[in-house]
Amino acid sequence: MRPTSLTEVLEAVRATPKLLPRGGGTKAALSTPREGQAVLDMTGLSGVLEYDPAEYVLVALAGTPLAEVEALLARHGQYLPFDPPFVEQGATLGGTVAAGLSGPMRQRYGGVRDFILGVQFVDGEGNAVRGGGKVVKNAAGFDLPKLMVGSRGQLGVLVELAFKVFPSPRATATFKVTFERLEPALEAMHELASSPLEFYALDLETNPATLTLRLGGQPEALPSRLERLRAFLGHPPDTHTLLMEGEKEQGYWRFVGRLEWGHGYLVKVPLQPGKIAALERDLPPGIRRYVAAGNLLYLNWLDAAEKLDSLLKAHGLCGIVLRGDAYPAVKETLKSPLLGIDLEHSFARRVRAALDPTRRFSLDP
């Protein structure tokens, strides 16, 4: 099913017992059906309603490609600061904000929940509802559009999104600094955190512990903040750095946000900064990348998910597996994208059980 209007999704809804929302499907883990789901394809549900660059709100269709998205904003010097990943592969509007996703650069303004203003979607009983509105401060009782950030589909399908978007930084730099040890890294790393020095990003790479900060603002101003920065480091010990700028720096970030790994399962996990060094004892090696000063874990996993799963519950974790396929040498098949320590609780329940009360849009078996 491929709906083009809200009428085509309440019918729809309305027609199927048990559905599965789906975007540009560039997170499989959470937009793969299971048995009896029947998938409700929403790329048909296209296209910027209103945008208007002097308000800094725009509010489209949830099938909407944030590649589409992006290029109407750049055209005006503005962005999405919550950097939203898989832009080139596809994602959407709808698909990044119930799967919950933000990037590297929600460093210096926030997730994507900090930035979305209002939703319309169709709920378990096929009713159209609208929460939010165009506008900041507009939530009286449930902050529906919020409910939404992360939901996997399981509340309802949205159908429009507003978002608030902010001007774009008219140049930036990003320097990187590789440590012998992870320790030190990390102790860098809380001190830029804590430092009036604002960063669009603030990343741990390991193996080596490297850290990538990324500058941005007015062209002028940013050789003497590098220079702040390379002060405030101090020039410390047994590290090498990196500056990159222009095309090159792009094209670095325009890599990241891909978030392509390779084989195995691509996690999310958030987390406090706290809990990095002994998580990273436990952790084999690989690929992975601490965005937003360390409270936010993009994790390549090359093993059974069984295991990964036992070790998040082990540290008080939790995570969802947003896409990959089982390591060569593991034939398994993923029983859920939720991994690590239950989050659920009463409240999440209730409110399920209010927008969804038959489980149409349950992704339990």
Second form
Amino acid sequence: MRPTSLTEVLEAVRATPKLLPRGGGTKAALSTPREGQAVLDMTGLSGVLEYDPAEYVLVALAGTPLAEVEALLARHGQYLPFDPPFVEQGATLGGTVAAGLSGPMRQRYGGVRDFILGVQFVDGEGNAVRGGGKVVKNAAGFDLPKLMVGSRGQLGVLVELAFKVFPSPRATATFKVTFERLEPALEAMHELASSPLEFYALDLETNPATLTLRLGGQPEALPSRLERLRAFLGHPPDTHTLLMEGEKEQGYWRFVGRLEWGHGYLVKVPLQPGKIAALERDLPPGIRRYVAAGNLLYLNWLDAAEKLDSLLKAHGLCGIVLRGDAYPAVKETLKSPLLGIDLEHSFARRVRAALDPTRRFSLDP
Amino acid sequence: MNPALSELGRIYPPERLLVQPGQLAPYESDALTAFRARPLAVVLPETAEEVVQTVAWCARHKVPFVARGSGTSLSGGSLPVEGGLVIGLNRMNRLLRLDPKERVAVVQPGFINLHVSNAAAPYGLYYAPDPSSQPVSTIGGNLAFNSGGAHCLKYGMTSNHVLGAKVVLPDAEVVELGSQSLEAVGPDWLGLFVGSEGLMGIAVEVTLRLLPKPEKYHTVLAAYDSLEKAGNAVAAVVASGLLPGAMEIMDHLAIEAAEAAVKAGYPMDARALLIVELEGEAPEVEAEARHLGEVIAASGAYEVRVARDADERAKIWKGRKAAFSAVGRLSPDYLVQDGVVPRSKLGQALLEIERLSQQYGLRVANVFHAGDGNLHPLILYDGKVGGQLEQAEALAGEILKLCVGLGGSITGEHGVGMEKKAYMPAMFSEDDLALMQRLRRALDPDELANRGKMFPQGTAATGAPRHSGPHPLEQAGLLSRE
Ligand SMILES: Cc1cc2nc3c(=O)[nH]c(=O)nc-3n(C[C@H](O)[C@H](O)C(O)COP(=O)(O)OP(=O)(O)OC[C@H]3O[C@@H](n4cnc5c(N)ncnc54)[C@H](O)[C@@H]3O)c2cc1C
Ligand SMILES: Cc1cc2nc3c(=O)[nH]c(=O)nc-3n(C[C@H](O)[C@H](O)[C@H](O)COP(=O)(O)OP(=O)(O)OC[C@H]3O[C@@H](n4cnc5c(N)ncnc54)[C@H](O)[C@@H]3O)c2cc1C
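To complete the pair, please output the form predicted in complex with the partner chain; the form predicted on its own was given just before.
Everything in the complex follows now, all chains and molecules, and the chain you saw is the first one.
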């Protein structure tokens, strides 16, 4: 089914007992249907509906590709401050909200939950409802837009979304600094994050321990800010640093946003910086990136999902598989994208039941 | 004492279980003094466990309850339900943990907003949401109303700074929403709870996120001979790609009143004043300040002042922060609204408000967060003159509808509460409201938590507005509102 209007979404929902909405399908672990589930392809509901750069507000249909949104914003010197991943692979606004995904630049102003202003969705009873609004500040009614962040299509089909957007920094520069060991890198990350220095991105990679710091703002201030940053870090030797500017720098971040790391599951793990040291002692070598000063881990996992599940549980963490497979030698089908500790509670169960009483959007009967 | 109440007496010592009329009187209304209701009793828990037992008691006896922080709600949010229980949380005011390294503070719900920043200050950190009521309002109340301040455009509202909450649901079950991380897996349950105006249960422990204090501020005051020019200046700042932490406008009536009250040294002949503040890393702020200077110079301001030090900055803000109470002193009574319009419609909204003001023959002062389109029209009237209150309310209602008509919202920060529930249908359809009600009943089938608020058909609280003047704290000069 590929609806092209709200009416068609309503009809599809009412007529289908088990339904999985799909955007671009970039997060295959989330958007591949299970037995008995019909796919509702949302890419037919595409297009920006309202955008006045002076308002810092953009309203679009949920199936709109992020690439289209970002290109439009860029023409007016603006951007999505939560920095969604998978833009180049075809991710949609709806899929990004439903999967609850933000990227490295969430460091500066916040994640997708901090920028969603309004939503129209179709609930499990086949009614179209709105929550939030289309202005940057609003306190009327329950905050349904935030509720939809991370809802994975299980609370309703997103039809229309409104976001707050911001002016892009006029210039950016990225400074990479490598450490001999993880501990001093973690210490530096803590100190930078607690300092008045402002970063568009504050990322940690582990092999070798490297901090990637993105500065943004007025071009004439960048040189002195970079100098202050070097001084803050105790003037690390040039052999341990790398400065990127201009097109190369932009390209670097576009590449990072693809999160394309070859074989393996791609897993999102929310955490807090204090948990990194212990987690690193247990994780096998591999590709991963801690973003937003250690609040979010994107992890590549080659082994069986079950093993990661126990590892996360041991650390009191949870995770969600976004896409990928285990290494071919490991034969398994992923039972659920959710790994680690179980976050379900009665608040969640009751809200789910209110929005989707017949469990149209969930797998279990 | 009735038998049910004596059960409460097993949880609380007499000094924390208030039942005498004299003891109940201070709890009969909040900062929207127009509404009053007499509760059955007020309890003052000191622990989360006492809150759980109290809510369990309410659930068992089907007694509606209202959580109360400092009672500064401007929309009747903490108004008691007639014959219900008030759960006063002011005694749960401890800082449970402050972790400067992880930049989080864990507090009890009665902890005062400003005290968070005070506790964080030694570590160079602060708590960003800054409602004008911050010297008295509680984190629990802020959470319930998703309160904001002058810095919302850039930094967001309360919701953007709360990481987790332990919540007692209306059936006394306890759940943990959110975590200590900025990120999450699964629906943003905490995001739904914040701003639910006390209808989804009581927060008994809250984890807040702290930010490093900005290194430098740059505060500009510009005077204009018309409101329109000040509004255009805001548009020009936005168009320049700058993102100031705050942009505030005051109109002539507000300037006059503020000047009379606190002698901020404002240009007295101005028809409008604009305050713009940049903040952040020093070299960046200095560079932005040059660009801002050019934009303001081209905006038709006839006088521009730049704060040279912290004292001058404080002086500029002093008049702004005092403006509301100051205007209030010009008139025996006043009503305040906080509707939002798209920023580009500010000029149109102000013209329309001026026209309505003339039509109704009531003075309206305007002080507002121009950066995010959040108006604060202050309608002056005299409750002793027959019919003026009704006129003022009708005018307020027209302003709310105007905001919605221009694509905005009926409230930017004060919430719906009692006051604006009749206007919810102007903003939301029947289906929207029905779904919100369904959510609420899924959590609270008997509608015990803050019954009668937010939804238009709510019935519990009684009485029509009789008088709307300053909050007792404002009369005492302890508080001023924006
Ligand atoms: C490694 C890889 C490389 C790829 N490369 C390319 C490429 O080069 N070019 C190309 O064109 N495509 C490519 N694709 C496919 C394609 O990218 C995407 O299909 C897809 O982009 C977008 O998915 P999405 O982000 O919209 O969310 P999805 O993956 O579709 O969905 C994520 C989650 O959101 C939910 N959801 C989605 N939409 C809604 C909605 N409206 N309402 C409620 N819930 C919703 C889903 O149910 C699911 O739980 C690639 C995919 C992969 C995995
Ligand atoms: C002079 C003045 C200036 C103001 N300025 C601003 C401003 O700039 N910005 C702004 O946003 N607001 C402002 N307000 C409004 C008010 O201060 C805020 O709404 C504030 O958050 C209320 O806090 P409180 O502790 O007084 O809560 P109360 O008024 O006691 O309660 C408010 C609501 O929260 C609920 N509640 C309280 N505690 C809890 C809890 N622990 N769990 C669940 N629900 C709870 C109550 O039931 C009620 O519905 C102002 C008010 C005044 C009087």
